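First, one chain by itself in structure tokens, the form predicted alone.
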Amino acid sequence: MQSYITRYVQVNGAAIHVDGGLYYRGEASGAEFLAEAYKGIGLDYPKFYKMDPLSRLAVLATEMLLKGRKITQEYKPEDVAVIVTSAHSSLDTDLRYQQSVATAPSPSLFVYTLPNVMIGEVCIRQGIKGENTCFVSADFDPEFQAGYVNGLLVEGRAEVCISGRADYLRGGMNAFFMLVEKNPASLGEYNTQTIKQLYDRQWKN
């Protein structure tokens, strides 16, 4: 069974681009330009100013790569992943975590300390109950992700995923999802090679 990337969405910089076209460009930088796409976008969802960049990052992201979608009346709840890697995990929080803790302790803070409450974050917005995971590592592995997901796939642990990558810290961030169906009127195959060029391809947007 060959599964295919039906939509993928690439934030870094100031810009958001969506299969590889620009779909939105900011002024501002860091956890700025996460407020001012929240509104250039035309998300409504208040929660989106409690969370922590990383969380904004990811929810923004998905909002595009499923815009226009109902995923979870396409697909039973339960049939939606969400696999996400991350270089710096939730060390942007843990950071002003630690700095607040030598006056007050911020709760607001601490639970965003790990990164599985940015997928958290997602599935909420999303209505999403399917098998989520964030794994940490230095550098984006497309063979890791494509093998992961294809595995739950083929095994029948979910029918379509939301796969890629999310990262932020110090104001700097990078986001690379892409949704994964069977369906083969796509974008392309969803393997490594793929993966990569798509992924690299972000860098000369």
Given for the second form:
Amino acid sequence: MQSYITRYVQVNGAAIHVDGGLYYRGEASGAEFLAEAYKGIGLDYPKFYKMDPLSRLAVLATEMLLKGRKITQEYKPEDVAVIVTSAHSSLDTDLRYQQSVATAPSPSLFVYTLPNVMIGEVCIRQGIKGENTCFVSADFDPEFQAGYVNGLLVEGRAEVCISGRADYLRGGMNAFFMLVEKNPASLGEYNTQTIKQLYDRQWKN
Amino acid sequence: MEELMQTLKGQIVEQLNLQHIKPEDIGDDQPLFIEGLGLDSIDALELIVLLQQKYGIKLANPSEGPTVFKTVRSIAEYITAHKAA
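One more: the block was the form predicted alone; return the form predicted in complex with its partner chain.
Every component of the complex follows; first up is the chain already shown.
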């Protein structure tokens, strides 16, 4: 069985690209870019403001990835998987929480001191109930990503998967999300080579 | 009391990251949780922190929370009573 990339999104802290084309370019940088982009893409989800930057990044990227789709109507919510990797995990929020401990520990920071929370926010926003996990790895590993996600699809543990990478630390950010389906009307096969090509391309935008 | 309620509204918006709400949009007697402003359990913890940080008041009995944090007015009344105490 072959799986395919039907859309991909890149958020690099200055712009949002969809399928390689510029969708939104902001003027702010760092965390302010995320708030600016929220308005720029017309997202209406007040809970966004309560999220930490990593979750905001993942929610924004997913919003663009699924724009115009009704993914949990097209598929059972239980059949939509989310598999994301990250280099710095929740470190940005961990550090800010550590600072808050000196005065008064912040409950709203504490709840974001796990990387899986960004996936939880994505699932809540989109109504997704399928298998999900976040792997922490220093470098993006297309071979691992392709192997893990294709395994899910082959084994029938998911019918569609949001697959990619999200990373945020001290204002620097990068998100690269792909929608992986069994639908052959696609941008390319979901395999190590294509993932690597698309991931590398984002740095040229 | 009026001045304290206005101050509280600003502090609530800031502490709870309610960037989509203006302080003046919060009613004095508007329920803060569920059907009102839509705050949740984490927000309740942040309100406890706010009382400690800004007013030096510790909520002695957590079961008082739902009553104390019902509205901006009820918080202001609690602060007034406990600051004077």
